[in-house]
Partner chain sequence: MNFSWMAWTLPTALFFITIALLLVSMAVWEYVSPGGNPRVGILRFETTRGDRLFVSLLGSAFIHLAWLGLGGPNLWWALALSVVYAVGVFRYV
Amino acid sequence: MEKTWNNKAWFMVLPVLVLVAFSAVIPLMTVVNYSVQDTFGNNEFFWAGTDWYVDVLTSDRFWDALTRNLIFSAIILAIEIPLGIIIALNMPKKGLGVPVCLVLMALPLLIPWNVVGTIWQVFGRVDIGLLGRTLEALGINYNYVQNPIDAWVTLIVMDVWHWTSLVVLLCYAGLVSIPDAYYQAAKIDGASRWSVFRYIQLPKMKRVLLIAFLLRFMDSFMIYTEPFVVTGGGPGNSTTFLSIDLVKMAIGQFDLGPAAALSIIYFLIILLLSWIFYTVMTTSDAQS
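Kindly supply the structure of this chain on its own, in the form predicted together with its partner chain.
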């Protein structure tokens, strides 16, 4: 390959480098520094070495929160991806229904996370919430404040309500980009509905589905605001995900050393998963 003949381009990226340094690199360095020390405030620090890392890695609290995170993400993906595909397949392709459906689908995405949490927190309450009171009237014993399963169901339904639209919109974008000629050819060959989906629509949606999968996994793995507003991590610790645990540790208990160690471990897990997904995505692109 030829040598770069114009190095002026490097100066163009300097502002971005400075911005990233201030917003990411310097805070990350500070967190690393905190993770090997102990502090009681007043800008005084005591060397702790790798003790906080050992504490975090050998604690049930960390592994339980990580397991909850992974289970939550797996359930979210198992529901939102197929549901998003089904809804996108059944959305109108032309006429007045298109803008109506698109606006309806986009609405949940426009609501801020904390507002979504507040809506569902009130909606699910047994004393004043529509969902809670309806379920009670139907004889279903539902109370997300006291029952861990109810809390999980509430969080999953809330996330599905909030984010399935994103999968729908991405799949719909993939579907409308398929030329009519493909469907006409399939009709001439007498292809069944399933064959059209399996051999035309699904391959054409592959790239957008991968993006949807990535976005939903990363979002659900780093979820904080909604469960914090609805359940606060409870009942007990049943909905305490890593992010909630981290905030409890850092702000609630003022254990900045262990919280910094947990932050670094959490960051490394997210970095690893992001790299795996990015590699899968770019390799898949290169093959196609």
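Switch from the form predicted together with its partner chain to the form predicted on its own and print that structure.
If you are looking for partners or other molecules, they are not here, because only the chain is given.
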């Protein structure tokens, strides 16, 4: 019997394809077009080839901003992933405390990014902010506007406060999905709490930890709104990440060619690092 193909299903996904084309493909191709051309206005373009890419990759400005991004993401992952696991392990699994803890954990995630930046901008001010005034009263010289270290600490604490909840919720979902039979067997064997975590809970959380790791890396590496609102990239260029530098280049200086080339390079870096993290973590998961 000859098998017949029904191609009418393609008409059902056609609206999705059109939406993706307008929201992703066309803007991306526009950026690619700008990255290989130069313009002096009046909608006149001149072929530049790979000149903008060479200029970006050979500039100290790009490498300094990239280094700040990598350091910031590494610090964020080193803090939020272990902290999220610890909090999830200590959350109640039954009773009224479960919905209460879940709601409290979800609250920071409901706050928009620009609002988070504004909250911490006011919170850390020495003249009116609760944090700034408290540290000043304790004799601690704190000023995130003038001191680069204070600015970095403020951004890190702000990001940990805002996004650790995501790691907690993902880890908690992995923990509650573990059958009770595993814990009963461990109890019969007299396993310690560390052994239960090492051989039962951690292996069962590997999938959700992979998701948490990738989400937090991509988001921390692309961070823009919070540091822009709090520090504006300062003091100096100490908190000028690639995203802030890209906006300054495209909107502040109106260098569309270099900005387009930087955005393509930025996108490829995120794609490459995410693929490396995913490949390494899934390979280790398959071998264990």
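Since the structure is predicted, the reported quantities are computational estimates derived from the model, not experimental observations. Numbering follows the first chain given and starts at 1. The term rigid core refers to the most C-alpha atoms you can superpose between the two forms while keeping them within 1.5 Å.
- Its Cα shifted by 2.5 Å between the two forms, residue 16 is reported here after superposition on the rigid core.
- Look at residue 278: with the core superposed, its C-alpha moves 4.5 Å between the two forms.
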